[in-house]
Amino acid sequence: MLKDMMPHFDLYQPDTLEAALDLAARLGEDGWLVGGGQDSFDWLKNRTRRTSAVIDLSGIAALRGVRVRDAGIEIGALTTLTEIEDDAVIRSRYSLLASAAGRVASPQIRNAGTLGGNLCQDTRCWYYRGGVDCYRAGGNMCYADTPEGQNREHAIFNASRCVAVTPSDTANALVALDAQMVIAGRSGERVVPAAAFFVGPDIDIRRMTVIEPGEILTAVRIPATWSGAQFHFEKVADRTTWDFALVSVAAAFRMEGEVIRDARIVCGAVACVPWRVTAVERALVGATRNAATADKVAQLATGGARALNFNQFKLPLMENLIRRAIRGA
């Protein structure tokens, strides 16, 4: 039952990354890291999870802002989604990310929500969020993947025990842009490709990213590789604002005239991680970007899919979104 009440916890508000990492190491599993708090406070106020301490990262100025770096850009993890949507450099070079950020929830949430929080948020499966003892919560079954399960929003690819999907809109754009995630810990910094940052239940059913306890996502780096390419982002949801995607597509095309020289197509809400449609990408190289090409290759997108009782609609929807991305609708 949803309580809508915030439990008691100790609040820590470090103003440097070093202080935050020290707190995270000292508090261990008792320290809940918070950026904008849009996901975390849902967990806490509903009392599905509890913590004795919250580490509020919002006061760390070094984790905010967009910086030009090595011909690409670096975005601080605490940069808000509204700032990303409105940033002139991102809009001119990597409009795919600006478009994705602009489709997250509502303006009020984008004003508070951060890029790091959007990337690291937990899945929204209602069985899991409601406190059901499912596989992801440490139990021994997936309630969504049953004949009676309510699985309209769940995965059609690569499910392993858990069929919940990643809810992040910006994740799909960043995978398409070959971004890199900068993760800091007390022992130093490591950089992980966006495609390897997200993990499915076959790797770790209790986590959705490679971030280890005590580590903090500090920045996202986007290389110049896709700067100025042709982009397409589209998200289908039950409502224009607030709702998470039923299916989305983030696509990038490097062109020579009308010919596609390279492509990235990543779909959201179809798998536990951002889902690269590599069969379609390969088929597009050397092809003309038009409706005929789109119709020819879109069906490759759903090869290997396994629809559940209530989400068969995702297969034609995914194919049609990819057609629209290739056509440039």
Contents of the next structure:
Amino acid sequence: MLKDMMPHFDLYQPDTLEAALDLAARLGEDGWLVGGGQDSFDWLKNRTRRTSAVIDLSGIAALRGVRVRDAGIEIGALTTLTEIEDDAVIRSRYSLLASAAGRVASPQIRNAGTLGGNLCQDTRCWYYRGGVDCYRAGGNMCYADTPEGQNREHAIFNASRCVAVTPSDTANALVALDAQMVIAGRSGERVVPAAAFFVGPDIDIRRMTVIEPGEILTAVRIPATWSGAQFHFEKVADRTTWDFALVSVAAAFRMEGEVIRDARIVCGAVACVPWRVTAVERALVGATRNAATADKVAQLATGGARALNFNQFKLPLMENLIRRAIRGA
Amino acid sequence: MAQHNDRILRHAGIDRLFHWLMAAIMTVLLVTSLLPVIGVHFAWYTIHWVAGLLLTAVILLHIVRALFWQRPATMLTLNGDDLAGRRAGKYTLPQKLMHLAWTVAVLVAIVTGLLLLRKAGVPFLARDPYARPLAIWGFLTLLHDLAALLSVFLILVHVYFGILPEKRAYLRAMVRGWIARGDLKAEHDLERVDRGD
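Let me have the form predicted in complex with the partner chain next, following on from the form predicted on its own.
Starting with the chain above, the whole complex follows.
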């Protein structure tokens, strides 16, 4: 089999959202949507998945940029990760997202990769990416959760037959910021809370988001709720310069003096969806943000976790990252 | 058997409870397995295997009760009486055939479902998809799915006949327990029914 070589497909390059939606509706599941292409080109060049048509969205100017809107902001889905990392408004009001975007992969990938692509990318389970007929690929088996399975990177929460995890760094930040995803289709627009945008294998084992064939993620809205709060983003990966997370944490704290009035703690790479640690969040309300509080509540984070053969390290890693987030590292 | 001048106890309370419990669990099993297939997505898996284990327990109790507290011969299909063309005892031939079909569908679903738990994984059983060859898992899945489809067919037939006006006495008996002797006359030999045959 030819590897690392682009297969043949019909390329469509619409320059308006309406044209893209028409194409997406017409082509249905045969129309592969591409933003920056950083996930898609892996699939296509490795030839583990094929498509007869690619709809390149990069020419739609309306889907780019950061706009202030209703006291919050709206970020076009085609805004690159570098643009998000460097945007003055995001850095001043939602630095959590800027930090998360700045930790995605390498500078080259962030220059090309888009927010929409980072949110909608497929999981990196290497059995699945390798083309085996696992549950997620439409088969009848999970090869990662087996006595011999190499599952160091896989889920410790909410696994339901499939144990793949979300690879997105920005997703965790956006769930912590109570963001909303704007999804357009030919029948109109719908707005979905970030926490409900991602789909676990218990709900649908074949996909990662609620986006239906024919729909396009056009923008992400972040309300003013967490504007200017205290934030902490940290990601642990095998190769810090560009790897996917082994565990990451996105935390937001609304403070009143030294006391935490509200908190959001969201971990990445521990489940198939951004994993809100609500037990810790509840325990933090009314507490002082310091090392003592961190030590006291961090252990709540792993309640209900089920480690696989080779990822037991994720439990203390997750607790420690949350401990560092609470005490401010 | 006679409770009242013209009433016969057809199903004891415990048997009616088993029947409706099995019906409820089968509904849960079919809803949790078929709705995701037609695009209604929800967290079905845990509900499905828990319901499957409940059904297994209820079926086991039903088998024990049928063997030791009831007369299994009344439900035996195509026994000598049926072949001789005699009028039915407690159950008519179509009722016996329906029970036989349910027996096959449910037992196949249960056995294959229990075996498949090893591959799919549940909290009390370590997942090991390499415990059997892939072809065996595929065959078990096929049988499990065929049993589900047979169950859907049987439910349609069972409900259809259950609500037919001329058959409604049987449905009433499964709710209240008794059936009027007059309702049995057409198809049953009342002497055999009185004997518990």
